[in-house]
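Shown next as structure tokens: one chain only, the form predicted alone.
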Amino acid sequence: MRALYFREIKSFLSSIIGYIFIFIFLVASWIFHWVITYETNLLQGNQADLIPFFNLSPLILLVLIPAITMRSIAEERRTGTIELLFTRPISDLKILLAKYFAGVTLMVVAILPTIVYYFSMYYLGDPVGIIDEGATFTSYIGLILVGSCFVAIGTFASSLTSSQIVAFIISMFLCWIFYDGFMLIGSYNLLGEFDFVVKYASLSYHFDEIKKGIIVTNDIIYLISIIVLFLTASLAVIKTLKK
């Protein structure tokens, strides 16, 4: 598994895909949070916090992560190299986890440089250090978990088809549905008492709770459950490919 994991990391970094992912995320984040005059601008807020960053970042990742996960299994299916993977002395689960953790690693690498935002707001605050460190820390944990959910969804979408474009479209649609779609549907009050259940299924609902600075076990369990759900579905699809 370790060898396959490093092979996946190397494939990201030996091609332009990984660098483009990191570059676009950081540049888009920089433009929205430091350059343009908009509600996402960190310098124009009334408080020294990173709430605009944590509100926007999942939406950026929602588009970018499907772009890096679309090839994880779809490309193996298209080129036929997935058959070679099946002949290796490694279980289907380890093959899947190697690809999944490689995607998560790239996502974390893209997020890490934004810690500069924290130090910037820390020293720009009046007084210095007024930023809520606890809420910032939990928000980073929440953002990484949400991004990890997107990687799991993208991996599942990639397992469904040999077309990277189709995998990208399915992945982005599912990421949107699970992040914001359920919350949007629940806000229309179409299901009465069940509207809360629909909202509860939204990743953004749990991320909003985590951004308050308090990590509740239910929120963490739900986010991890989404990861497990889509990885299990991906594993089921992979096993059907061997038949």
Given for the second form:
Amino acid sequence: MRALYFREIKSFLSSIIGYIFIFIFLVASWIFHWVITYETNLLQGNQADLIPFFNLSPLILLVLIPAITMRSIAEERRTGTIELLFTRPISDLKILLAKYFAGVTLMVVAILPTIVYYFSMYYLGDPVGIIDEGATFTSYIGLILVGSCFVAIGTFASSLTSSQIVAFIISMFLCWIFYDGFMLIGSYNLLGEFDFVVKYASLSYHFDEIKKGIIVTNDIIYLISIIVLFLTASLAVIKTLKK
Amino acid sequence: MTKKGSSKFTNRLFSWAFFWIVLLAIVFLNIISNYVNYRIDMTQDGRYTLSEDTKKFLENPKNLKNRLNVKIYLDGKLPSELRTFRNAIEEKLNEFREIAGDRIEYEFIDPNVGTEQEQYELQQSLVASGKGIFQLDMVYESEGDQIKMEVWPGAVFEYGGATVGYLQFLPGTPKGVTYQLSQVVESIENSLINLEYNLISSIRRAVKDKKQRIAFLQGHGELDSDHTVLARRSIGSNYNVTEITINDSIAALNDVDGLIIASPKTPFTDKELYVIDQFVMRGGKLMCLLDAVELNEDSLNANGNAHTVRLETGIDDMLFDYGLKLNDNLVVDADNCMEKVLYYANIPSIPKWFFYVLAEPTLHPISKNVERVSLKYTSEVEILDLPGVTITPILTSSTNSNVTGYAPLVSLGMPMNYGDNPELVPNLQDESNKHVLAAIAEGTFLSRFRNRIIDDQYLTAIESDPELKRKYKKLNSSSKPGKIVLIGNGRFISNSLRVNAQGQLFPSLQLDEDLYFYQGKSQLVGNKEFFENLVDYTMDEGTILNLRTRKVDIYALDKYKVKNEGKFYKAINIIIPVLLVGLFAALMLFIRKRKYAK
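Next up, the form predicted in complex with the partner chain, please; the one we just looked at was the form predicted alone.
Time for the whole complex; same chain goes first.
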């Protein structure tokens, strides 16, 4: 599995795709948080925290992550190399996990350099260091968990089809539905009592709690559930593909 | 072939069955997790954790001798915002129960079930002729329909078999007014922040055996009942508040726990001072809100200047013996001051009227976290060094402040002498420029009358009768540690009076006109909160105070740095991340090259 994982990582980082992903994430974040005059600007926010960053980043990842995961299984399906993988003495689950964790690694590598934002806010605080480390730390954990959910959703979408474009569109839609869509649906009193359940199903509902700086078991369990659920679904699809 | 086909089929069946099992397990796990609710608060200020004082209060079985039953009338069909709010209340009460156990019970009740008659009766009992819960009428949109609903956003506390208190979570609507859901959401957020404080203080109140008695002293031209409506109301729920006149009675203050002397004008007799002194010696809590000098502001407005007159009440002489000295001057402050609006004249307002001081809080729990306190024409308090007494400043002026001479002449033209950027003292950063405006003395005091004999026939009579002498024994020093507060301003708690349609004056719940307009500019003054804290702290209700002053930390940015170094931070936040990624890429390339070179 390890060899497969490194193969996937390499395919991201020795080609331009991985760097484009990282670079675009960093530049987009920079523009939103440091350059333009908008509510996401950290310097103009008068608050020594990274809340705007954690509010916006899932939305950037929502677009970018489907672009890196769309290839993972769809491409193998199109070129037929998936058959080769199946013949290897390695279980389907391991193939899937290798691809999944390669995606997660790439996302973490993209997010890590934004630690510089944290240090900037640390020194810009009045007094220096007023920023809430605990809340920032949990928010980073939450962001990585949300990103991991997106990677799982993207991997699932990629397993559904052999067309990368279709995989991209499906995964972006699913990511949006799970991140924000359910929250929106639950906010208009369309379903009465059931609204709460719909909201509960959205990732942003749980991420909002984590952003406050509290780790509540049900939020963590929900986020991990989504990852497990989509990976299991992808596994089932892959098994069905086997001839 | 068929065997292989069937195994493939079972394989697929198995993998999908596995998926469905996982799905069910996940749904189940998520439902369970909502009942577990284990949480770790990672915030620095621990704002989502019960405070130590709440825990201590709930842990102590003496505090909750009987079973406390909390009935919350917020259940049934609710829009999701209110449902979240309801769940937050339940969560908080569950946290309480984790500590207090079964001594706290709660139930959520839907007030909109049952026959119309039952509903009506329940609602009547909730209103409790205006003492109970106010209803909130609101509308929200659902699938294009306007849905109107009546909410009873409050709780009823029952203790020892009787209804002992009510708590309103969200403000009620006036008759005939309906709120939109979006308007309610804002008050939900406020209510969530104060939820712990509101619940625990209601519980404390509900289980309290006996309330302490606080008296406003009368008889020397002090603030009368009309002017203390706001002050009395703000502390009225925690204390029995009365008014008291000493009337030559030596036992006048015997059943009083706290005494407030607000702005006396005429002198105290020695005997009255003796009664107050002995009250302090018994451990009574004394709060003196004193004006050292009197100024007629109308004549100042009309003539442009006015003389101040010393108020010789004698109470300040007594405070001197306890370590607090009130100076007969006025504090002027150029940084923390308000505008003086001249309502009737054609004279422009004075943007910085140095005498309208906005006093700065210190780190003392009374004033910490309170907005600045408006003290108009306030005098300086001096702290003396006495053994056995700890004196702490609770309000000060800014570093750009000074004091006038004794009993000064106040002139409207004074600020003009200082120009646009007034500097009242050299060296504006020096902390020693601050003048103390209020202070609290804690400890054991020596009686002012320990070596003094008062010429009063009653007191002489007591001295000569051994029985009476034992009963009204003169204490020469504090038998219990006491607290004395001195604030160099007597009217900062006074509310204004309004004229109604019949031309009668009635107390309004506003502090005064200037503050009203000042607040209109969305700058708040903390007079009311300061007074509440002052009373709570002085009356030893310190634990409840910590909870109220517990505020969410404000994580402010250094605006000066942002302005000056913003460009630097803008640059490094793209350069460093890109460099890091570049380094990472180079490292990857290096590893690969070495691998292939081998």
